[in-house]
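Just one chain is shown here, as structure tokens, and it is the form predicted on its own.
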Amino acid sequence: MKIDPSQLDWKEAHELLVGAVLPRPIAFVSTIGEDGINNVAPFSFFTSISVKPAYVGFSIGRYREGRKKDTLVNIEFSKDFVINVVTEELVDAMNQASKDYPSNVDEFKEIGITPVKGDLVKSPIVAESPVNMECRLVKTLEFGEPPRINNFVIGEVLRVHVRDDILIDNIIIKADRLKAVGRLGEELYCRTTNMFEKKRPSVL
């Protein structure tokens, strides 16, 4: 079958793409609002962009009526955010955080995770995550037509917090120790416990 995404409605196009681009890492993004209330939400349209400078990016969709989500509103206010890696131990909290809570609800308290003050950003760190990236907003790109707009948020990684027990040589994060979780299509997730190695071919 050959499918033209431009001929699909939003839901159909969404299902097609999330079923084809996988597994996707999950950015558990923590922010703080102008009112001082902490927010945390998962986003699986997430990737690293550049090494030097260290840039990462993730996409935030709007609500059906076009209203901005709290994460985007908070980032536009504070100009920063924290990306926390989702592990097997954090799956339930991450899933609970995907619920649409009112903006006056502290989602850290609601889902039972611990906020820790960042070193360089206003946004809180998720203490239970073994890897946290403190990011400063670089720019936001906008795609789509109202009300179905997506904003791609690009941030510069200012500091990375890594739990000692998942590191070797003080810099390499071991995937088998991290136990990160990936997002698939539908309501499916995957573990990184079944891995294999392939050496890159030598350059002639």
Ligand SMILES: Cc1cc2nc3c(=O)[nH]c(=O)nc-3n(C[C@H](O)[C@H](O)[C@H](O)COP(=O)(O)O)c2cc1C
The other form holds:
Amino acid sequence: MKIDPSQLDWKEAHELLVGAVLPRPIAFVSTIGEDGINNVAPFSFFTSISVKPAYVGFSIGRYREGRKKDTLVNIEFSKDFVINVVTEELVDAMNQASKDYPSNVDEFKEIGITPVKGDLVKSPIVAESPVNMECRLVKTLEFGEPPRINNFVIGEVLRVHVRDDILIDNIIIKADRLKAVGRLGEELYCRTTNMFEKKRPSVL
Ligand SMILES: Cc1cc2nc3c(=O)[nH]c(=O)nc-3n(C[C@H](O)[C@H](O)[C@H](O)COP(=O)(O)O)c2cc1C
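To test you: the structure above is the form predicted on its own. What is the structure of the form predicted in complex with the ligand?
Complete assembly follows, chain above in first position.
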């Protein structure tokens, strides 16, 4: 079967892409609004972009009627955000945070997670996540036609907080201790519990 995404409706094209681009890491993005209300939501269209500068990016879609998600509104205001890694323990909170709460709802309170003040950004850190990246907005790129626009948000990682017990040699984050989860297609996730090592061939 050969499928052209441009010939599909939005839902079908989304289904095809999330089934083909996987497993995806999940950025649990915490932000603060102009009104001082904390917000958090998961985004799996997420990747690292460059090492030095340490740029990361994730893609925010619009709601069906074209309305911007609170995460985008907040980032446009504060020019910063925090990416928190989603672990097995955080899956339920992450899933609850994906609900479309009204903007005046503090999602930290609503889902029972703890905000901690960032060192360098206005956005709050999710205390329960063992890895948090404080990011400064670099730019947003816009793709697509209204109402289904996507904004790709690029941020520079200014500071990474790593819980001591998942680190070795002060720099290596051990995946078996972190227990991050990944997003698949449908309503499926995966754990990082069945890993294997593969050495790269040496370059002459
Ligand atoms: C695992 C998971 C991954 C998601 N990834 C994305 C994504 O990459 N882009 C997006 O726009 N929405 C994504 N969503 C949906 C948002 O989390 C959802 O629309 C959320 O309500 C946005 O919240 P906000 O309005 O507070 O920003 C995802 C949801 C889940 C559960």
